[in-house]
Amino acid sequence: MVVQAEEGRLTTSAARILVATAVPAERDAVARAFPEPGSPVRLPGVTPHRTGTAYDLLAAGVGPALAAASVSAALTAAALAGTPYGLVVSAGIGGGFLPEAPVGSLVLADTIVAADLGAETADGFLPVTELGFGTVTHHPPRSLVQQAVEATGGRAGAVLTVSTVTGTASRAAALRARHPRALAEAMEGFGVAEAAAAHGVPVLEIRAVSNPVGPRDRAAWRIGEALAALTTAFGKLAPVLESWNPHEHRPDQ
């Protein structure tokens, strides 16, 4: 059962907000931003944790495919119950492109990009759109991104979704060459955005940087620091998410 939000509590379509992370550690980091610990709510195929009057927190799984499937299941269950979500947030930690996104910083996606969805050719990588089908980008509402940046002190830019995490300097350079506005990479944002778009629900992506994008150096990872930054960010972000009104803005705003 999906509980209806208190009347007047949320401006975001007077509906709950679905926050999708990859793994439980990220979900729990978001949950620590709220006074209530949250409790599991069993829906067909997924079990989000409900906290307060506003949020369902879902560990949707690793990678764009599982993230899309899990988020779509939650959105469908809510819609069938007559209480659709008003916003979906893809949240978690990720790699940052130096020097713009150092470890510990926050990135808000103004563009969510499927960076490795396409084909390798003799002339280089071709995105699926240049093959004549599909899409490779989603754009969160500009007004929401701007308000989120102002509230959290994060930086707005492109966040790349990859199915294979970058582990070499050459691949990091290739990604930046194709996407010069890229600030971070992660594995779920595009899948979450695809599910949200299919249901006509706006999406936002936030990443706390845990490591540089490039050669894998586990000694340089700061996962604990990034999770703590995610908690702090959500404490500041929550009022923005709850007051933002999608009906006051055009889709490109």
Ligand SMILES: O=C(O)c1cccc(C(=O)CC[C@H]2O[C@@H](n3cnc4c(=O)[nH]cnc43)[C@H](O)[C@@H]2O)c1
Second form
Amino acid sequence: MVVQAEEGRLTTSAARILVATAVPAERDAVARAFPEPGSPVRLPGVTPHRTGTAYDLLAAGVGPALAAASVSAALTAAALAGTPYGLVVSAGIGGGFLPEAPVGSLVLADTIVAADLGAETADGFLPVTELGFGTVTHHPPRSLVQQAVEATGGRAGAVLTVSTVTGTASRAAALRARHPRALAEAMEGFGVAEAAAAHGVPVLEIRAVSNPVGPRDRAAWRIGEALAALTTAFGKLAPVLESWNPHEHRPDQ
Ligand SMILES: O=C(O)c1cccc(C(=O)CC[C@H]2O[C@@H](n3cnc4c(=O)[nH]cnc43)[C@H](O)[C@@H]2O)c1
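Switch over from the form predicted on its own to the form predicted together with this ligand, please.
Complete assembly follows, chain above in first position.
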């Protein structure tokens, strides 16, 4: 952590921030929010792009497993180098649940949910927690989510992590019935959050909506629009990330 004097008051900001996207196109959309393009830094297992003094932008891979492995590698390398990250941000495009999260809108996760981690039974889906294992939710710091919402104009709610993109109306309805506060789904947030939690680092997830969650129509995904929304969002989010005081964060809040 670095203590900085800013406008006459002391703020404590995270020394470095790791932003994990799934694919390079999302990483580059985040990078466009910063004056410098960033340059690759080779670490064991991962190559984040370092931009400015605060940010490492990592295309961590698609899906929760690869995202967790990549983020864990970056967190470990930073810790061993004596320059640990103070915050991890899972960022990218995502599917939005209508009508609350239309294409082009932004969602900030107040809860990151592993929506398909469990067992299917004759009586329905059981999360792993009901089988006696692990966890299926992570909670980004409330104060950070609130400040991010205010800065970006995004909406706060649950963001589901799935290993299979929803492709039918019935699956979308089932997810929404099980998670009434769900605003978006994507494929990495829970993996990123598990890696961050293992290192005791707070996490945030932001999704720019590229498509509705529902019947599959890949040709209708508005990827360019969502990537542009992600760039705009990061322009507004960066000052919040850099000034957020982690000491206000209690892991149970
Ligand atoms: O083809 C491209 O140009 C391109 C550019 C940027 C991103 C992509 C992706 O395909 C990203 C995959 C990524 O997107 C998330 N995602 C988006 N919509 C959904 C959805 O409806 N359900 C679940 N995940 C979604 C997800 O996190 C993927 O990893 C392509």
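Positions refer to the first chain, counted from 1. Nothing here was measured: the structure is a model prediction, and the numbers come from that model. If you superpose the two forms and keep the largest set of C-alpha atoms that fall within 1.5 Å, you have the rigid core.
Engineer: Using the rigid core as the reference frame, would you say Arg218 shifts its C-alpha by 2 Å or more between these two forms?
Structural biologist: Passes the 2 Å threshold, so yes.
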